[in-house]
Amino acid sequence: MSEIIHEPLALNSSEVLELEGESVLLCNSGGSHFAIRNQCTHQNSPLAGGRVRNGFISCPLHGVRFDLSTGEPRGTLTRVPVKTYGVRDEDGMIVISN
């Protein structure tokens, strides 16, 4: 299993990672934090610039929002979710893990 040690972000903030070739958006929704596969599941467009709130990203592109914690989208444009990652707090660091 890969993992990556990241510092905590932002609140609602995200940034861009890469876990063995994939990019990965962690993002710190309400001061909870997340990992997501950083790419919509309805026209594969990054995630990142997208709106991180009530534990929803926003795509940048055509507004689709999908579940941080299990990926789901919301709306109407896709069914398909986005894969997630294990996140979990070791020592004020933020670990994710595929």
Second form
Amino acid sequence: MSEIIHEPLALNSSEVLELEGESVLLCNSGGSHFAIRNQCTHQNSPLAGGRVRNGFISCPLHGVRFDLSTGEPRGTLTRVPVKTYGVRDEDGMIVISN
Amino acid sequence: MSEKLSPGEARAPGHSYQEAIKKDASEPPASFLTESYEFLGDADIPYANYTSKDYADAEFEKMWPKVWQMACREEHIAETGDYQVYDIGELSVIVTRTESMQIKAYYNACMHRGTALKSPGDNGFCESFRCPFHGWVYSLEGELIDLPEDWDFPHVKGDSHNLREVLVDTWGGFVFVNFDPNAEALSEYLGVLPEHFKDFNIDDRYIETHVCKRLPVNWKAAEEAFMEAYHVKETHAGGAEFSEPVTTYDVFPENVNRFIHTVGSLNPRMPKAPSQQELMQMLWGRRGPADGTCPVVPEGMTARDVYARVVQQQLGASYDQDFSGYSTAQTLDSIEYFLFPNLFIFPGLTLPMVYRFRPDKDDPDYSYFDLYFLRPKHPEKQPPPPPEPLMLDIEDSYTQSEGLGFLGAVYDQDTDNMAAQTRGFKTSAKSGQALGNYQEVRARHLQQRVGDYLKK
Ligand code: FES
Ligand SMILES: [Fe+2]
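With the form predicted alone already on screen, would you show the form predicted in complex with the partner chain?
The next block holds the full complex; its first chain is the one shown before.
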């Protein structure tokens, strides 16, 4: 298991991080932080830049929405969930683990 | 032609709803005092209206594409790029908020080879609509802005392949669409609704809870289950004597009807009227375990008025708002307006629901029921974003939804009758259902309006 420590993000924003060679997207939706793999399961394009809101991220390419807490997709374009990572708050810092 | 009876002639024995609320300490909204009952006939409603595939197909062909129907609430598409898909039968529309904050609606189909741009029922955010098949891209204004390998499409010129618009308009915070480009204006279609709702600030509400359930019954029978209070005694009160609420049933041209029934007023059929204190005792604890002891009804006041104040304070504390301006009737009563063909709005305080029903596109014996709770927005605080709908299948219980509170069990009671009704439609020795002239007039109104469209 490995971890990254990061500062909290601004509300409804996201940032690309790297964890053991994997591109990870840290997101702050409505004040809670989530981390998901930075790759859409529809056509493998990066999720970075997609809008984060209400516990979901919308892929910037075709708009598939993923539930940030489970990685489950909505709609019919893909049935494959995106990988999620553990996130916890430690002394005001965000700790992401795989 | 229908024969007009004077209001009250076909009504239950005893005082009317209007007479009951005139006794309230606070002035009820003027629209509650209006009576608009009309005798619409008493012939049986054919079961084929519910069970026949041909009838359902005729509805899809002649009615659904011509009526104004609620696609979503404005808060579903609050910001530029937000979109919501609304599906009815084979038709699907994308409703979105443009750069200039206008609301627009488009047929959910790519102008290249027809691929649906968004999934059924989907919502989300995008900067443009990009087709997943060959990547044609449309702006939020519906213009084709990127055509990959455009050398191959000399025949795509100017705005020839922009997304096709669907009529869209708003009222009361609801976004309505109509697939008929020649449809009458929404403001006309709404009839008395804007006038009756002028004091209710229905646009200043937000969605607190949203549940969508699949029902084992035709969409019209599903709606009809919510159009009368006649079933209350048997379905919800275990057949208890004198549990019939005092109700007004009204029909307004062309697309509106309503009922309003009292909560906590004397049932005129009781041989010995309970005291106001006894009534108070019955009301107390209705909203779950109440703190403290049952208030004493002061001399000259009614239990209903005292209870309304209690409810206003309880809800006021939960929502950090002042509800003391609501009248007793608006606070307590079950106030249900219907807009043909599929929208129900409850503008009251304690029963804050909105219903939308839609047929299953393949099978007339099934339908979908969206149930929303709308709460008044706080004057200063930002309301939470609209929740994702909780999807329930036929066998799932409404009690899974925390937001419905004690009403979850009530909705289970309502929907448990439905599969049995569908089965009965098919085995009945009689060819149609009988309706009460007064209490079930709204069901007849619905059937007649559908019939009007099918005849066109
Ligand atoms: S069908 Fe939409 S781009 Fe080809
Ligand atoms: Fe009911």
